Amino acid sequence: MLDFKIFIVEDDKWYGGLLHHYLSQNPDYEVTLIESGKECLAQLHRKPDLVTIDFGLPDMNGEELFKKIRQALPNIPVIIISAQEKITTAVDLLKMGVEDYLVKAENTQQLLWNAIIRLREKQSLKNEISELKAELKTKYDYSRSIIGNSPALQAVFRLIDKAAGSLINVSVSGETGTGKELVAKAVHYNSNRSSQPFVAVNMAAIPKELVESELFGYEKGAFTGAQNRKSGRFEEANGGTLFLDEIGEMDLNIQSKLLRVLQEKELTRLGGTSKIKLDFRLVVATHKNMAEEVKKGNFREDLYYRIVGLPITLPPLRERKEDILLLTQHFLAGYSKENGVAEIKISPASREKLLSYSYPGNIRELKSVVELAAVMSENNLIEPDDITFLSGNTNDVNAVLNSELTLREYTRLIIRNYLKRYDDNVLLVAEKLDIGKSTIYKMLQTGEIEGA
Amino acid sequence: MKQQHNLYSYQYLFKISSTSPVFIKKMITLFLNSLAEYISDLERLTTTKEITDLQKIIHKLKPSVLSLEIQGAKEVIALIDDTKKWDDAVQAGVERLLHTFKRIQPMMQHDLEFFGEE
């Protein structure tokens, strides 16, 4: 471990000697006893990790010396040790940024020892956070985290780049499993707000009655059970990015409140009266067609135009088949690394099988299929029999075509699949398949097909 | 030499030093070096009766005197810390400190010899 340099600034030789001896018992500490404020300032080039100051130095008081140290080395922690017990002095110094204020007493050296341990733990956590932030930035470097070479994905990269370089709101759309949250994170961690919080809220995962308190926070006593004040997700995202996933699930009442927050850039907690200023970038995502939702009256038009910002549409995996094998290799490499096993390869027939499937669950489904195949494989080679498609063979084009069904059965299968994809929207399905809506209604009524 | 003494105690030094004689000797020497200065300053102040100057000196000697548990010092220090003017009680307190300091000076010198012999 590197030495931790401590300056003890103390004019009382006796007391200074005591602290010096006590702290020097830790072999990791390099302790220097300094007898005046001026000498301390002259020694700052040695870059101490901590300075302890006696408040009543003869050439300058502790506050003055602290300010001068702060000017020279703004990040060096300072602990004041004083014989006076005035609480106001201690509070003022702590407000100025002093790390700790200790009163000279019988157990001061023990308190100082503990304060240094706490300080080092804090510094170690800070370093860890910085490292993790750097790691996150690398993780969400979208050229590395979002895998694929298809032109469709390259277009998405260009849009992420545009979004990251500005403060515009972003709306991400795409089927389930296409990586909407990954895109939201890529926008955040590649923007100049990357050191600020990224707060993700899944609107579909919060019970309706809790949404308001979750987003807006509340004051103590705002409702039964509100025993303490709590900040909401908007406040948590202040300075950074708020990601509202499944925005299409948002209740109309909450939509109007969200609109007000976005217009006024401030909010009032539930049960509160004071306004809290907000500054965050909003990224929303949905698997629904929001324009359709507006038409149906499920989503406020004014809010839609406010949040749509820069729209990024993620293509489903079936529209970028050229990325399937690239993604497969990526997931297999991850699997080998996580499980500490040798590289797993895929046989040519397995490649064909992987490419022939439509992946309604998109990348999330491909990942599960690949990982399961890796588990089932023998001798580190994935054969076709190791591959099982999770949403059933009904979606596997080859499997369906080879199943020798009647035309009526194929029709039923296709309509059922489309209804599932478009949330039982009969009109939309009829339009997409270019068939009469009555055909579908009739099949539904007779029970020939069932809704999703 | 005793760890426990009627007029002062090295118990605190023993506690934090892991009974290192070198450290204890160093701390006694440092205290004795300051003690002569404290005695001279306090004697001067019994004439000038400057309470602010007295409080500065008390501030300086407080850690060592309290750590060495010098008899009666704790009460006198508390009295002087709280007072705003030089009154009879302060005068008596300072004289008591002076008396004690003068008594312990040769005793501590003697203790030093003990540590020197180790």
Given for the second form:
Amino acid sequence: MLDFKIFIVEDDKWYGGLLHHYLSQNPDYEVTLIESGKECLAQLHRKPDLVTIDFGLPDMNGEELFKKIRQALPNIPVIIISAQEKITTAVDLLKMGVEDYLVKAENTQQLLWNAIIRLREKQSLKNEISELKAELKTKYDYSRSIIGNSPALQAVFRLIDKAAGSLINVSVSGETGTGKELVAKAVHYNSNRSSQPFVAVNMAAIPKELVESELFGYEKGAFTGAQNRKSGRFEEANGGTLFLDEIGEMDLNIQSKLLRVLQEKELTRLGGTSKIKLDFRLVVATHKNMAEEVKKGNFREDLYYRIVGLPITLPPLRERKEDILLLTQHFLAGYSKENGVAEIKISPASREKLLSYSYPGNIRELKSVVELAAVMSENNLIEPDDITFLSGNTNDVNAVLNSELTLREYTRLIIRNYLKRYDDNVLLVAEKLDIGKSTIYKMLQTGEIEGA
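We have the form predicted in complex with the partner chain; now please give the form predicted on its own.
What comes next is one chain alone, with no partners or other molecules.
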């Protein structure tokens, strides 16, 4: 472990020696005693991890020295140690960015010791957060998270590069299961907003009557049950990226309010009067043809031109067959790692079977098929009989029907399957199955079924 370098700037040799002796008892600390502000500035090339300053130095006061240290090394923490107890001085210095302000007393050594421990814990936490952010950025680096070498996917990569290098709005379109949210995250985590929030909202999964409060937030007393102020998703995304999935499901009334927010870069919470300034990058996604939705009158034309920005269309898996085996290997590697099992291989006949299928559920369906095959395989080798295709396979449908399930269990199975196929789009599933959307919402809320 590298030594933690501490500069003690103190013109009183006896007191400085006392602090030096006390801190040097920790073998991880490399402590240097300095007697003047000028000498401290001359030593800054050694890049200390902490500087403690006597406020009453003969050649310059602590505030002046702090400002000069901050100019040279903006991130170096500074602790002021002073014989005077004026509260206003301490408050002013802390507002300027001083790490701590200690008054010279009998227990100053112990207070300084504790302050350094807290400082190191805080620095360790900051380093950990930085590492996690770096890992998160790597996780959504499209060379690692969006797998494939097909020409169609390479074209998508080029568009992600263009989007990440600017602040233009991005609209991602493609069939369910093609990876639209992965693209949105790749754009965000490779942009200059990567350290700021990424807030994802699935418009199809929010009941119509709750959309406005969810997006815009509300003040206390705005409606029955609003017992406290709540920030909306727009505010949560401030400084970062707001991802609106299934934007085509947005009600026309909410569309007009979204348009106003995008035009004015501000909003007013429900029940409020104050305008809140916003700065966010918008990424939207849909499985619908939005130009057609505009023609049908389901989507505002002016909003469409506001959000379309840089369009990125994801190809379905059936149009990038050359990526199927790459994705298969990726999913198998992930399965082996998560489950702590040896590498699982796939036989040549199984490869042919995987390549012969059209995957209406796209990448999400392939992942499910591969993971199920891994579970069913023997001796870490997937054979054709281990591979089961659920979509459009009569034999699999018969297998389900031959199971001894209750009517309620069949209902849950069908709804769960449709939610998975249509990316948790409750309204679309309700329309496809000709049932009330409230039935699905209730089953989701009670945990009777789970979304994809």
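Positions refer to the first chain, counted from 1. For clarity, a rigid core is taken as the largest C-alpha set superposing within 1.5 Å between two forms. Values in this document were obtained by computation on a predicted structure and should not be read as measured data.
After superposing the rigid core, the C-alpha of K95 moves by 2 Å or more between the two forms.
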